[in-house]
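The data below hold one chain only, encoded as structure tokens and taken in the form predicted alone.
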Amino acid sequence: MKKLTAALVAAGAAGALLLSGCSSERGGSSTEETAGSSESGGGFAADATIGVALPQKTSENWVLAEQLFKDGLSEAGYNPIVQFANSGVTEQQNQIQAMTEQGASVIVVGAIDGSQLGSQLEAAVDSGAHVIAYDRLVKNTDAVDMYVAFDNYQVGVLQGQALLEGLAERKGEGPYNIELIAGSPDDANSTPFFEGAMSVLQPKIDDGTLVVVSGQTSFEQVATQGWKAENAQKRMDTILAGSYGSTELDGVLSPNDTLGRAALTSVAQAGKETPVVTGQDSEVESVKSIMAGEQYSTIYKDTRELVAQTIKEIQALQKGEDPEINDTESYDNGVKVVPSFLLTPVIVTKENAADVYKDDDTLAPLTQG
């Protein structure tokens, strides 16, 4: 993946580019076949059923998301098809290739793994569906349209900064004793997380003001399987044991909330102070932890905005009109550089947590008082 310029991230709505292979003869039905709204331009009916295909319930945002979706798309006047695949991948081929079978004129796919779904969204493709690639990219295949999401490289790149200027603040001068966290390896999004991060902090451990004590740096070294807590955690007990004794734990890059509490439960667990912990999701546990001064940060990626994003997409294909398109670079997927908007990540830490979710009624209350 091409890095993101900062023009990019900066970019916005900046504009909608035309979307190749996104036609309005794509998704059926031609303007006298299109049933309900008379103001249908050709691209699909109306009252159209959409599937979105969600992977499992990893996160409270994917649990979110599923809601917004049915709703979202209900009283848009579609009729969704919303599932998450708890069982795996071979669950979620089985639901896209049943929407596809249902008729869906668009599948938004949140993929398990994004290098296995090929043959059920080329399926998809061939009956006339569109394919959107919702916050995670789908690999090695053509029959995807375009991809919706927040700039996950940018994502990786506020981690890192937020890791350095944490160390600064509650550890004084360095160098300072880290260790990194990266997501899951058939998780499209773990890469660009962990280069992101790694652009601003592999400068640092070159130079010494890092040091990796464990020496595992690379993504294969520190990777965690499914996302899940009690892998990252295993792995912390193994290098804490292994590699610390005596020597202080000073900061740890993790990737998103869940891995991060997984690190700071490890680390309590071995009577070490507590270290500079990075995290993404804006979950609940964390915002509280941060809050509490434990986490020192986290990331928003409001998924209101993903999911509303996401429809206005739908709403634009229906219509037989272009979709919104603010990068055409950033995000190749082994076939072709995929056509995305990519939404503006936030970084929040305690000092600026209120200010960041005034408008989120679950999370504004917790950083009160």
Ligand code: BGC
Second form
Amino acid sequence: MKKLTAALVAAGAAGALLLSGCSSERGGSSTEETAGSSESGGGFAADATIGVALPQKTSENWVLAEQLFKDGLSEAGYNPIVQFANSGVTEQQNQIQAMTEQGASVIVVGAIDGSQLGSQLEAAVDSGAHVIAYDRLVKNTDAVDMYVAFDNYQVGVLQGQALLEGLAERKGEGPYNIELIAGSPDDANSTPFFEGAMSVLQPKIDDGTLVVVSGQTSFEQVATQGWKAENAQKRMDTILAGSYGSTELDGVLSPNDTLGRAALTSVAQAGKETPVVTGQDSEVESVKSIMAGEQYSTIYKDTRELVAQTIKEIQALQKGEDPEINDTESYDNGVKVVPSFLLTPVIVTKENAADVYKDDDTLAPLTQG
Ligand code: BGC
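The structure above corresponds to the form predicted alone; please provide the structure of the form predicted in complex with the named molecule.
The next block holds the full complex; its first chain is the one shown before.
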């Protein structure tokens, strides 16, 4: 199913044709300019209020999204309310409730805890709002119209593959000593990231190519509460002190850049050689680290693309049209399979960084000699 999605997205124009032929995208008409409010039913005013509930600033992508949503929604003629919930789940619940009270026609939600928003989102839907899960799925509720994200499972697959490739490239012949890090257990993305990576790594653990010296291989053992660097660093410090002694650590599966840099810091402080460390998000500090030959890989999920797609979906809903969907089977939230539009993540190493970031004004200069 993942393969189908990837193939369709990757196939560009051909994929688009295929999609309109075989997916649930109906109507066939391409979205033209934002017209006035829809007469076809289901639409809403062209200057509607749109709420965007973002989580905590646990990585740069969220900070980028804030400005992109404010600018993009205003330019499209809407009245945006874009908020972070830095103090946690209760704050996010209150924000969503307030957005509903302010008459938001769509609520875009990047959940802190995907399982804790059911009643607020149900109230939003009851008031006539549409709900779009953004980047992170919301769970255990049918009060979600669709999901827009990069393919999270594929992110994990790419991370697993990069770890193996980096080990072969930098550490000679195996077996290799590795450790595993996963994201925050309340974030619905953390499991698909980990499962995608383990689909590649588990067979290599089973055949002895990879040795997880700490013995910690379950999601619960390796998860990082709140995606906090200090939590990952502490766990790595404990593992290095308790399980490694003079043994070298060859590689670390890290689900994102923030935690990857925490692992690199921990290993450096333990006086060990730089391991092969994966990441995600293409954060500035990590791209610098990759170019300096330290962190091995990251993932590029262009936030501009994700926000633009979300705004496109909002415009379709505003006109009373069906949103654009390219996956109807991957994201079961416990109550229903949430129709999704999945974008394709890209793996980045020192070798292809200049090419991947060539259209990114912030990252491209970091890849020039
Ligand atoms: C996002 C990642 C990000 C992480 C921590 C995840 O839900 O998909 O891109 O690194 O949250 O902020």
